[in-house]
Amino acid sequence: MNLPLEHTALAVVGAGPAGLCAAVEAARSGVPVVVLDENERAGGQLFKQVHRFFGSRRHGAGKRGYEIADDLIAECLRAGVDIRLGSSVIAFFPEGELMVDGPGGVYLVRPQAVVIATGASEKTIAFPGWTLPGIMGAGAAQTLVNVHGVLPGKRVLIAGAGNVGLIVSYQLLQAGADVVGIVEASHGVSGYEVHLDRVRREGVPIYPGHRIISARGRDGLEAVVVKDLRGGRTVLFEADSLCMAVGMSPMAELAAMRGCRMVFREELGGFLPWHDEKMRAGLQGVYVAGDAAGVEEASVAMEEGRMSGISAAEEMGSMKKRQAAARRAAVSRRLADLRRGPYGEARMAAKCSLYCA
């Protein structure tokens, strides 16, 4: 089959704050880029966020995910960078194609080199009555609550008291849900103070060390059954959506197609391909950033996508070494900033593990 072929210089696949970063620092050193996503909507999961972010005003603080979003998308815009939405990179080949289904049909990008920020994939679990209609990943939640305006339903309860789980809760509380709980396996809350006390001021209870054993209904979810695992005592939630953010994992898909090496990292979300500080991928001109790299915050996928846009600039000779070594170094110490405290140190340990090997 005689597929059009299409050729550029860069290609970035996705359209998160990783792509956009990357795609926009490369673009400004004189790199063609080509950004592709599936989606019809650049930005991620930045454009359905509708709290305001903290933190440092380079990475938005004040500012809400999708006026993020919208940063960065004008950022690449003016910077000549060709956002192509509705287009699907269904592979990556061996010799460095990729295979692209677009509005106008498929064809093949070959680029010289390719950045992979296709962003991470929510986990679930399984238990009794998993599949009942009402039971959904934290993030379709608030797909529906943010974009569609839509509730998952009325009375809701949240698998996880990580950020996503505390961030959701507080959401569809905005928006009219009853949060009738939160429920954590593990004996403590891994998500920030400034989110749990928004669901604490809102009177929303969290029960750490408990377990969803089972769902219950007949049409839809109707009650969700929880034990407690300190006591063994079983409690029993009536509801009718069960909201799961229980970790994220790595799409790391088109990179293990291309033959990337692949590391197990938990701290990291698990699978994910092997990469130096640089975000190269060890094989030539193959670079990844974001959660395709391994789960970490927005903050620290946007600094990814920089490193990666500025090594393949460097190394497609469109910027010189001793500017790109400068580049890098300011984006290091971002990193590491980023990393530090309580809630980055295992992250940052799992990164230089990478590094080191």
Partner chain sequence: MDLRVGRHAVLGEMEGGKLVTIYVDGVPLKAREGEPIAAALYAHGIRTTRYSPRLGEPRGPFCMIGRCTECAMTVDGEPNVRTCMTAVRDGMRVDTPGRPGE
Contents of the next structure:
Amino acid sequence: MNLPLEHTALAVVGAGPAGLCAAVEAARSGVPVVVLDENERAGGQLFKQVHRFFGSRRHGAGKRGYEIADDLIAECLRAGVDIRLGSSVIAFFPEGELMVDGPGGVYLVRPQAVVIATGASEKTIAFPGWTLPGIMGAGAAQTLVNVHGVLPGKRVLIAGAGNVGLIVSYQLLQAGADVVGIVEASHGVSGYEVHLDRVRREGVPIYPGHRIISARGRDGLEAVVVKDLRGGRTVLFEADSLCMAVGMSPMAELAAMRGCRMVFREELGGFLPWHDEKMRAGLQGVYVAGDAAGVEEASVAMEEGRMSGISAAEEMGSMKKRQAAARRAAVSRRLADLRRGPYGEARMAAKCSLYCA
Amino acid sequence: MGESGDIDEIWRRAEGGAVAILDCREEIPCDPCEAVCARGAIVVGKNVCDLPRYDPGLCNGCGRCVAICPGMAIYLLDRSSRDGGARLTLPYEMKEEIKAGDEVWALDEDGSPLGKGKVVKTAKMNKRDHSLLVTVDVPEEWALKVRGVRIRVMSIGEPLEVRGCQREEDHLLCRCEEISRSQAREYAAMGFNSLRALRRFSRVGLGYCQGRFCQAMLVDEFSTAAFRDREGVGVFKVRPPVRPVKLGRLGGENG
Amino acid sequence: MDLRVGRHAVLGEMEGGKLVTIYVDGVPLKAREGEPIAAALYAHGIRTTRYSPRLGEPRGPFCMIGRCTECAMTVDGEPNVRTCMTAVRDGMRVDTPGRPGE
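Switch from the form predicted on its own, shown above, to the form predicted in complex with its partner chain and output its structure.
Next comes the full complex, this chain leading.
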């Protein structure tokens, strides 16, 4: 196997909010940057988000997800970042080389530093019938509706009342589907109240303390059987689609393959590569950022991306120590702000447990 | 008086024309309303998670905050019309088109229709997309209750009660290699208490998805069955390629 | 069954691409050029993309981003093509692997 080999300064894997921000920071300080992404479009999951984002103005709040993506891509291009789409990074060898499956074939990249910003994957729950067609991840439904313009069904049941479940419910309503309910195994709604308010005012019933028992159907989903954990009542929802929004876990296989230590933090979605406050993953020239480093939200991913880009630029000698320290301090402050409030505290504590360990 | 402004003052001021009502009650990181308010009527301040402080006395009813609020939690109330009704301006992002002159359902916070209102005006929320600000006339007694307007109201019905006890059935954990939960428990009982050991023995995690969809569930299953913490159970060893690639391409073919 | 969104509340008209014909298990089906095969099938209410090899269960698109491979079908004779990642072309032949009775 004799594959073409290419050298570069910084390779960023993943062109989502974290990866694009990492690329911009590094490129602006003069580091040549290549961004590799398996999709045909940059922006990661932002481009299927048709809702306006929370966060501060700095993170594009008030804009819709796909607009934020467009802005970040434009910033990258202005900074001279080489964004390569349709390019899957299929391996990150312990020697530090990346194997890329790109439009022109498979090749190797040997970078001085790598930022792993590969995002998250959807968790699932298993129950009898969960393999029936019509049952899919909430993110899958979002892709189907908001990118391809096709509904996952006419009557949709949602599993999970976190932000993703609530947002996807709203987006399905917007596209013309009926949402017959949102079932949630825990006893409360974990998503933001404003997201909850939006689906409630559309008449979507919320069923906290309800667990899915089974899914029924011959060639595809026809009904979902759900048990009320308190009352003991069992009910059946007629539905042709069930979307599971039961959380995400960091997708950091490349970090694991490279040899990074994987640690478990429930509050951040499960297993993730250990990293410090500068987003260094414990191995020379390896950085992580965004959901791959612990599932949070897009504005946090952007700041972590910036952090990793600054750190990489500094360690490659393109940014002076003092300047890097000052910029990092600013990012740290913004991250601390984003992790405040009733929703952020647990994530903040989990991140701190990494930095301090 | 709450941070979102005194409702009596808003009610009074609305007699003179449109004034914003903020329905923002939770500390989440969000501040675009502050930025778009040219009058300084809405202030979030340094901490992005703080609730906005709103002074209705400074509001001129321009509606920019209504158009920018990601939570769709701001609307305008105008009681200046002499016939005693209330004129509301609400954000609208549903599929069915609404235009001036339409009769629309006015919904309360639970999605229950209060009745019909008449659309007097629609405006694009911004230049970039198709969302609308809809201005609708409703009876005064609904003025503080209406949270949305719709052409179509869902009729989904109640779920049906199922009688008889539900026996716990077995089901698949690994979709690709079709390995059931009971099989996974048998493996745990045999002493395989890490995912790496399990994969050497069975085909779990070797299928199409490379364990991406079953891993978290297997970790939970094994950590419960083997009384081991999750880091002890560990994750599958990651092998290249992490995405399916045709073997020929690794040999340098492009096809 | 038509599951196409058509005009979207925020995005406006979503149906783009030339109308073409693909053949699903030999049956002609209208699709939009450039959309993923899985989306074209779903738009017509065709949710099953394969049958599982051991139990023969129907399976359908689950992740829509090329990771789960539940949507792998035989496309123009080539097996295991992820249809959520593969764009429709006029005249394409798409077959459902493992269909019972084959």
